[in-house]
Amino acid sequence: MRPELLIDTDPGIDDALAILMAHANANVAGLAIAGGNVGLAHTTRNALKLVETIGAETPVFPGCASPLVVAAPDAGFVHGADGFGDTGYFNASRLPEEEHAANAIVRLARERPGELTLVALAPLTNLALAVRLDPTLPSRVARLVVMGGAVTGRGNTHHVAAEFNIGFDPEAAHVVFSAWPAFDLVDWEACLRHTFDFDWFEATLAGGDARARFYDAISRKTRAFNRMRGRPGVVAADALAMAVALDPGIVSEAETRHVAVEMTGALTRGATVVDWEGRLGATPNARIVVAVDQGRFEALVAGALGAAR
């Protein structure tokens, strides 16, 4: 049976790779969307254009344009300025939904008790304002899912130990990973031990299908910035949190611990802290993902862009 999703998203380059897993492999309930890599007139028309090439009748929910309390720099510089790679695509001939992505994460836990997996791939605004109109959400989805956080402080913003969606909106965070008694967390460096090789990438999207070329097409930008970052592949972070929400036994290791977030440390504001050695006496409450199997998500991928692997 295909699984049932739900996804938080802030389109953005590897969020599209993830939204392309998702409706390859899942039934997608809704795309609930924030303002985060760019602001979020630019992720709600980039989540709208990728579901009108997909051919998807997906209902994309406009949310939060900004954080709850403090501004944050986005991350347009990575994903171009309007965060698919400044590709000049024209707009979708749709429109989104009216309702906010807040009430309709909660209407649609709501009506399906027990039933979606929440994929939360953006800053965790959204979901925040969400478990403050119902306490109850926690309870009503089947599992939570979150790309975020750095679990030993190798960040990617100006916070050195912040991870990018953690740090952009910390007290969202906090009030997540507060309601929350278990969830899974797909972390950035998780992220960055499970790259693509850059050849087998551009394999995969020169024998794809349509999507890999539109996929080509807004993300020349990001990956020219991960060479140019020495990275040692192409980092998808979203992806690879979509991997675990798609196929949970993807997962070979995982450590259960209690995670926290900073929100006031001047070097540290967005730093998720996890209580390795059970210190705090505080229950755990994440699953956090430390290795996956590697040729089970780059299948997960090459399928999504329609390409063999």
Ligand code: BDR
Second form
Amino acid sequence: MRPELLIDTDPGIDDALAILMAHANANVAGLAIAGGNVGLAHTTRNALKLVETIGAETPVFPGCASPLVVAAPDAGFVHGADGFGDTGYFNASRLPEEEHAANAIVRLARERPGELTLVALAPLTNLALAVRLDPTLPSRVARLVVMGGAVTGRGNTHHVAAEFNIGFDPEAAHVVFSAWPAFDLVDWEACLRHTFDFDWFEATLAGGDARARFYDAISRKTRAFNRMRGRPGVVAADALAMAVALDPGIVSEAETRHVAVEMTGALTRGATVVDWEGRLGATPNARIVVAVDQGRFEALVAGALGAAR
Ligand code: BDR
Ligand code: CA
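Return the structure block for the form predicted together with the ligand; the form predicted on its own was the one displayed.
Full assembly next; the chain just shown is listed first.
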């Protein structure tokens, strides 16, 4: 049976790969869009373009343009100023929905109680609003999978312990992590352990279909950035989270712990603080994904690009 997904996202290169994987393997109820990697106008436009490229009818719900409390720098230097590698693509002909992403999340979860897996691939701003609008939201969805955090402090932002999605809007992450009794957390450090070999990824793109050609074009700058930063391979954080959402059995190692978000630290704002030894007595809220089956992960990615593994 195909999973039923509702995706909160800020496309974004790795978001794009995750969204391709979702449409290849699941039914997608909607894309809730946030500002994050780049501004909301770009992330919305990118989502619409991707849905059109896939040939899907998935509704796109624009949501929050900025963090709840404190403005934060975007990640255009990684994803391109337009978030999709500055390829100058033509706009999709389809339009976004009128309904705000947070309202759409609340409505869809109420219409389909217990059915949807929420996949959060962006700063958690929309989801924080949604759970404040409807505090029963966690009980109305089947699962929540979050891409975010750096569980031993090896982040990817200028607040060195913070990962981008959490660091961009720590207050929103605090709201979500405090409200959700149990969620899967795919952190940045797991993503660094599950990169794709550069040559394998390029061969996969070359062997794929129209989706691969689009992805090849938009991801060129980011792949060059990965090489330039000396990454072990292509990092696709949101794709790893999507693999966990699509195929829960892909997780080969996990640790369930309480995770909180630092909001005030001068050096550590946006850090995810894991109570590894249970000293605080708080009930664990996060299943932290430590490792997945890399072969199954690569098969999901190759399939989404129309290539053989
Ligand atoms: C996360 O931040 C964004 O830049 C990516 O799209 C991903 O969601 C990785 O830290
Ligand atoms: Ca993202």
